[in-house]
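Just the one chain here, laid out as C-alpha cells, in the form predicted alone.
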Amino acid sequence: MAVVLAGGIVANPDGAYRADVRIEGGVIAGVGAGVAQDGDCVSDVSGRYLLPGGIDAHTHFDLPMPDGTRTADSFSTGTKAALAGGTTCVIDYATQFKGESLRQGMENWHRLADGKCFCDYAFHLAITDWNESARGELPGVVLSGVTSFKMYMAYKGSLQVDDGVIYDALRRVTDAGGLLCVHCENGDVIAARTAELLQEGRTGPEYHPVSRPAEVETEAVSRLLAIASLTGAPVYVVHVSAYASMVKIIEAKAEGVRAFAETCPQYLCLDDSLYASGRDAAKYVCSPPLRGRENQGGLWASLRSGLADVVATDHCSFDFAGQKDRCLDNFSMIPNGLPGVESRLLLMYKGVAEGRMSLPAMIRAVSGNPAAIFGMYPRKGALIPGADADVVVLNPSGRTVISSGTQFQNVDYTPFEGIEVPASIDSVYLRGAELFRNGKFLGDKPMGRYVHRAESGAPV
C-alpha cells in the first residue's frame, strides 16, 4: 500500500511548491497534484513542509583516539540522534591509521557500522600513510563504493602530511575516480604556537583560539588551491570557519579551479567569546576553532548566494565530564570536536526563518549538493520521483529549542544549549518507513543501510 503525504509544500534544491508526494516501495512514487490512487493511505501534512532527508557529510562516529578512548557517540547513538534531527544519511570519516592498509581502514569501520545505524550511512577514507600500496589499492577502494578521501594538513606528527603528499594523492586520487577532502589548518605553525602558548603558561581551553588562528587555515587553504590548480583535481575543503578562507575558495573557483566548501553550524551560530566561559571553554574546543562574529556574516552569505556547497557538522562528541575536562591544564590535550549531528537541520531552518539565506538554498547545503558532489544523487536529496523516500516533515509553526536534557546525542552536553528554533520536526521516513514522529521513535531497530556511492558530481 502507497502512502501520500498531502497538502504539504515540496522544498527541493530547485525551488518550493504546493505538491503532494506519493511514496511506495521506499521510493517516491510521485510528486505533484492527484497522485493518490484508490487504496492509498493519504496523510494529511497541510501546513508542513515536506524536505528531502538531510546528509551530514561529515561525521566521526565511535572514533578511537591515541590515548584509548573512543567519542561518545557510537554508530548506533549516532545515527539515532542524525535520525531524530532529520537526516537520514550520514557520510563517516572512516580511517586508515599509520601502518593499516587501506583495506583494513575500511574493514574497521565496516565492524564498527555494519547493522547498527538507524539511519543510511556511507564512508569517506581518511589517508595517513600515503604509499605506494595505498596507491596501489586506490581504485579497489573505489570500486567499494567509496569514492572520496581525506587528508590533513594539520595535526602534526599523527594525521599530518606535506605537500609533496597532497599534490601525489591530488592526481591518483583523480584517476581513480575519488575525490580529496582536505583539512586546512598549518600544521607546523599550530605546533610552533602551542609550543610557546604552553611554554608561557598559557595553558587553559580559552588559549585553544589563539593557538590557530584564522590566519593558519586561510594560508592552508590558499595553499591546497594552489596544489590543485596545478593538478587540474578537484578538491573538497572541509569545515571552513572563517570568511577569508571562503573567498579564497570562492576566487580559486572563479579562476577555474573544482574547488568545493563545506561549512558547519557552530561556524554559522556560535562565536569565539566562549572560549571565555571559564572551564565551560573546553566545551567548545574544535578545530578549526570558533571564530569571530565578524565572520558569521560572509558565511551566511556565501551559503546563500551558492558559493558555499555544504553545510555539514563534523559532529565529533567528547563528554564534558570525563573527557573534555581531564586536560583544563593543556589546552593541547583536550579532545577536539563538538557533538551537532542532530542539530543542523533545525539550525538552518532558523537561518531560513530569520532571512539569512532561502528554503532551497537550505536544500541544496544540507541535502542536494552533498548528495551530488558524493555521489549519491539523484537516489538521495531532491523529493523527485526514483528517489528514496527520505523524507522530513517540518512544522514551520512548531517550536524546538535545543538542549542536553531532550537530545539522543549520547554527550552530557550541547554548544547549540537554549537556542529557539521557529519550528519541529513532526515525522523523518527513510527509504518510506516513518522512523520518528512527534519526538519519538517508531521502533527499535536499526533500519540503515551501506550506500554505495558513485563519482563525485557537480552541485545541484
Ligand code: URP
Second form
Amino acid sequence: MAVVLAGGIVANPDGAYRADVRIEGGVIAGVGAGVAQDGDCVSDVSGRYLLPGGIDAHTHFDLPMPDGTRTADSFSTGTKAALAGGTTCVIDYATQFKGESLRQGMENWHRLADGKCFCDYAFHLAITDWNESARGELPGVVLSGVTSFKMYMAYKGSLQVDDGVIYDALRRVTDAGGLLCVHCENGDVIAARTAELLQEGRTGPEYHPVSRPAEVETEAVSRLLAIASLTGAPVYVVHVSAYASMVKIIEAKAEGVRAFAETCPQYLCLDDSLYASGRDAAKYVCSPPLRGRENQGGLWASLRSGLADVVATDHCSFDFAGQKDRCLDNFSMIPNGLPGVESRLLLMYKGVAEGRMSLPAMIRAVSGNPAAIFGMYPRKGALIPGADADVVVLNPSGRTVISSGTQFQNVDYTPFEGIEVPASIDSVYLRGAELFRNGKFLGDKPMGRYVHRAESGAPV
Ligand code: URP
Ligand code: ZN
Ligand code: ZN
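Beyond the form predicted alone, can we have the form predicted in complex with the ligand?
Below is the whole assembly, all chains and molecules, this chain first.
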C-alpha cells in the first residue's frame, strides 16, 4: 500500500516548499498537491519538514588499529546511530593496507559490513600501497561500484603516500572514471614537530593540536591543488578544518581546478579551547585537530554560499575509557578520531535555525551534494519522483539535547555533549519503510543495502 506524507514542507536541494510526498514500492511516487490516490495510507505531517535522508560521505566503522584494537562503532552500531540521526546512507572508507591488493581491501570491508547495516551503505577505497598491480586493479574496482578513492598526505610511516604517488594516482583514478579524495596535512612536518614536542617533555593531549597547526593543513591543501591543476583531475578534499585551507580551495575552483571541499560538524561547532580540559582533551584528539573559533564564521559562510560542497562527519569513534585515555602521557599514541554520525543532521539544522545557512543549502551539503559527487544522484539526495524513499520527518518545534546518555552510538562520550538543537526527528524512512519513530527503532533487523555507485557528477 502506498503511503502519503501530507501537509509538510519538503526541503530539497533546490528549495523548500509545501508539498505532499507519495511513497510506493520503496520509491518516491509523487511530490506535490493532490498526489494521494484512493486506498493510500495518509499520514499527517503538518508543521514538519520532510528532508531527503542524510548521506554521510565520510565514516570509519570497524576500523582496525595498528595495536590490534578497533573503533568503538561497528557497522551495526554505527549505521543504527546514523539512521536514528536521520542519515540513511553512509560511505565508509574501506582500506587497502600495505601488502594487500585492492580486491582484498574491498573484500575485507564487505565481510565487516554485509548483512549488518541498518542504513544503506557504500564504500570508498583508501589506497596505502600504490604499485603496479594496484594500478591494474583500479578500473575493475570502479566497475564494481566503488568510484572514489582516498590517499593520505599525513600519518607518516603508516598511511601516508608521497606527492609522486598522488600525482600518478590522480591521473589513473580519473582515467578509470573515479574521484580521488585526499587527507591534506603535511605528515613530514607533523612527524618532526611531534618528535620535538615529545623530546621537550610536552607530551599531554593538549599538545596534539600544537603538533599539527593549521599551516600544515593549508600547505598540504595548496600542494594538492597544484598537483591536481597539473593533471586536470578532479579532487575532493576531506575534512577541511581551517578557513585558510577552505580559501585555497575556493581560489582554486575560481581558477578552474575541479576541487570539492568537505568540512565536518566538529570544525563548525567545536573549537580548540577544548584542548585545555585536562585529561578530557584526549576526547577531542582528531586529525586535523579542532581549530580556533575564528575559523568557524568562514566555514559556515562557505557552506551558505555553496563554495564548500559537503558536510560529513569523519565518524571514527574510540571510547574515552580504555582507548583514548590509555596514552595520556604521549599524545601521539592516542587514537585519532571523533564520533558524530548520529548528530550531524541536527547540528546542521541548528545552523539553519541560527541563520547560518538556508535549509536548502543544508540539504545540498548533507544529502544532495554527497549523492551527486559520489555517483548516487538522483537515486538518493532529493525527494523527487523515482528516488529512493529515504525520508526524514523533522519537527522544527521539537528540542533535542545531544548526550552520550541517550545516543545510539556505541561509544562512552560525545564531543557535542549538552548542545541543544531546536528540533527533533519524528521519523526516518529507508526505501519506503518507516524504521525509526519518536526515539525508537520499529524493528531490529538490519535493512541496509549496499549501494553500487556510478561515476562522480557535478554538485546539485
Ligand atoms: O582523526 C581522524 N580524522 N581519524 C580518522 C582517520 C582520518 O584521518 O580520516
Ligand atoms: Zn583523514
Ligand atoms: Zn576520516
